[in-house]
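Given next, in structure tokens, is a single chain: the form predicted on its own.
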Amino acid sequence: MQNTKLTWIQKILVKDKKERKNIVTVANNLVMHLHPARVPAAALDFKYTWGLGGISTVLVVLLGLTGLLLMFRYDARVDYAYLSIQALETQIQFGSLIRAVHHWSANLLVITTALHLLRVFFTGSYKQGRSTNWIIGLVLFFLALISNFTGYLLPWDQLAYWAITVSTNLMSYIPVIGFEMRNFFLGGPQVGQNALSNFYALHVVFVPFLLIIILSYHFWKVRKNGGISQPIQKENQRVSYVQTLPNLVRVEYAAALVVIVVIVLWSMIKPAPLGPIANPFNSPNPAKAAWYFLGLQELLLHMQPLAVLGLVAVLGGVLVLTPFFDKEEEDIGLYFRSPVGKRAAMWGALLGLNLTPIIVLLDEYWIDLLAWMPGVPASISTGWVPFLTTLMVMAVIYAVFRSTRVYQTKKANHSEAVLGVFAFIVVALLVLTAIGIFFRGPNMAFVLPF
């Protein structure tokens, strides 16, 4: 007679098998909440999305995990903040690696979210009822900047202290509420204990909470809108679908693994920077803002702060309103809309790449609006004049694309002309940022980096 009783080893194996099956079921259900059961085969094309949304999500997870570990050893008091970072770097096992992963993930998050927004703009993926998610994406990019900005002060070294001092000084130029806003964030007139406490609370509680809530809603809206945008199919052309499991999930897991490995390896090679302890009485020369604000700091050398803030406000408003003025849905999901759009974007980028450094050099060595306009208030000569001139240049670029044959015999339509202006603005801002990083020396004078 066969013995039907299971041995204790067999019981453990059966129980383990059931638990693994339950875990897989829960994981699959979670995936199905994030993705539909089937996705278009074209959605797996890496060259369309470049995985930027998924990469940004992986970076957020890395930031959350490493941030929690760093909180065990960080002391948010002025007298101990720098010492606690030093201990992480020299005494605590894997402390330097965890801090480096956190640091480089945060910097990379700014880049990947910016590139993600560029991808959405260049493919017109804010159309077909996706305007709300476009605006949510802009908010998420802003939160990524705020997260980096608030975390920048926490090491309490010279670089952090003076970068935050320079950056928060920009707030005071905002009309009516600027000075009060700056004092609110700093907890007083200057960077000190109140500022460190405020920034720490914002960095570890308030901003992450908003980021998680809004990011979750962003994912839900993508699912609600039918997944990522796709080009409109021609008549009688059927869309090919594949199962999300395992096709899409396998690609996402592979991309996440690559991102994690690259970040960890880079962090092992390049530890997070830590300069001398903050000294409020010894300002470095030059005192620069964080690298993602250096484009704005460079603009401040050429026009008044209100003019710079005005340009930022105009650009932000245009980005928010773009889906409501660009409703030509037949080109959704196509990079640069059309051959005409590609040519407009190329010419806009070339103009930004060449015109921006020329204007910077002219303003550095020749243009002197204050001397050329004696008796005129500085708010006009170095404020309104460069502000309106910049807007006029953008308007002229738009008008040229609309009125001339951009590609073969075709002129750019509204969507394609806006694309060219947008490419000009993006490249111009990148050039200004590069100038601020590499070509500004003591007293913010123009220098060669070699």
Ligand code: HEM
Given for the second form:
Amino acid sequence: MQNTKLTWIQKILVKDKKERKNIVTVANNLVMHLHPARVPAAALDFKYTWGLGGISTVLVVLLGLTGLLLMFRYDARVDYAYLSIQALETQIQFGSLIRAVHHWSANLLVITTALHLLRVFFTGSYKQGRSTNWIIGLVLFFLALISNFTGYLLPWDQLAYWAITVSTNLMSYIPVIGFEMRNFFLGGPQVGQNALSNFYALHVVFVPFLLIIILSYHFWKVRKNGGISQPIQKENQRVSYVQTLPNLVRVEYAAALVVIVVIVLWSMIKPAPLGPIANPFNSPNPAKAAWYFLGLQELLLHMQPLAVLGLVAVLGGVLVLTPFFDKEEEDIGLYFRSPVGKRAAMWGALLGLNLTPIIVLLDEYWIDLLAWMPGVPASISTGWVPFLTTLMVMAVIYAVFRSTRVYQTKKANHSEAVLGVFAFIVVALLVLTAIGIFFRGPNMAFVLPF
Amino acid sequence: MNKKSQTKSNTGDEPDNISRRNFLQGSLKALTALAAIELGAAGLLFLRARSLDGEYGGIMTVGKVEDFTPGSVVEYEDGNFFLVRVEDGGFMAVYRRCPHLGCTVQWVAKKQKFFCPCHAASFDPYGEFENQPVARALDTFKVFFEDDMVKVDTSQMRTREHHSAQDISYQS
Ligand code: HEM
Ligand code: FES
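Previous: the form predicted on its own; requested now: the form predicted in complex with protoporphyrin IX containing FE:
Below: every chain and molecule of the assembly, starting with the one above.
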């Protein structure tokens, strides 16, 4: 603590030496609530965490501040919502900038939390008693998506209106409760004033409140688990520690500044988009969801809504359960676990990269499940059949990794095989998203972007 | 602390004493649960759907029978339907809302099909579905005739799995 120096601003503001010292102590004390006094030197390695958790935190703070400002100018009534955003864009000093920072931070938050999740998965950091924090992390990722989703309706433009219409109707396919659930969230059968009021309340109070509480718990749990994961040390190796102050805090501070500068510069160049005002009588063509949901939208072109929901539910369930079935702890803290794991991940990724476009193209031009199975109800031919086929593909990939020599003479263990399947899913989703963004034109027909 | 209070208590035998404490603790839990249920239910009811009626309703007069040539499709945006006069002279009013996830379908005359801009569903002129994402034909409204005028009853939507000949109305 002694080796922290006063910044020049503190020197100017505070003349009294003793008082200066107090300020530093208080500030450091705050830091010490978040961090332990010393951290392993290796934990500071940027190439291990890529600072993704920290960057996400900075974004949440930015979102809170800009969101608060937006609240003063936003009007959550259907007749005024769009006008108030237009005023922000055209009349209010810095309105466009504040809105852009909110918009781009929100988008970036989806990316950074997703990458954070990947980092944790690929380094096996849900092991050694970290299962609770893994699940909390999944909840946080979900909350980031929900924040984006609820915020998306607020500008009340065409994109907003139809994206929310489509995704809430998706909800109504959930068996038994789906229909009621949709009506509950919308406050009626269609997107209207009730839906806007609901989404506004969720977006500015409910979700941020939950997010802050759960995020605090997340931080606390990292400390409780003895800091971030590290590879297990050999018998006679000793971990070298460094002081948190200033080593860790300086890195965090620098990363935060870089994020803020990049976001603000980007926001100055690219304002947040605003489409034409919502028109409940006409969907735009093509009507695309927000980019991070385009992978799912692409899936919806190929199978029934319930099948897509089923796949999402299975994936979510598997992610939640992963730490409880993956007991291989000796590879914690190592990217891709082992040479075998590296191979499996590479194979999984390559399969995802090649198989996905092939299947999408086949389905576009050749496969016609409805016509091939005449007399079979559509819920089977274009519901159960693609749903089970997709799950089967993943099961086969897993089985192959377990039973063939993936690297030299070694077969993959459970942890490594799951890693391979996970790599497959991630890349497949990325490919689907790219197809949705670049290769879908009017009527969602297949087009070339060039 | 538990032990102490137990040994100290000199009223009656122990099992009785414990069961009274258990009873009190149990009731406390039960009351807390009840309060939680009450608050939860009140919250849900408070938030429940505030309006459950559709967007329009009522009977629309769309025009004279002979104004519509067989094989034509005309869009009525304010009624949210397409008036279809099929080749043999019958009429259908096809709801514009896609049975998949609720976007509005568009009529593409060149291809003689309805297309949905959201997930590529397509439907033939009778509203029958043709491809993967959907599992249901387009909904319809009832069409009837009065004094040579075509009228559409938009107050009640008729859902159907597949198209059938009964969905077409003829002027008798
Ligand atoms: C996890 C954090 C948050 C995320 C991911 C998020 C995301 C979004 C998104 C995607 C929009 C739509 C705006 C656009 O893209 O054009 C939006 C709008 C809005 N948000 Fe947030 N938000 C977050 C936190 C907050 C907070 C904490 C507040 C208030 C204290 C807030 C207040 C608003 C307001 C008033 C709007 C409407 C103005 C506009 O549409 O530009 N947001 N938010
Ligand atoms: S909403 Fe029409 S195809 Fe999905």
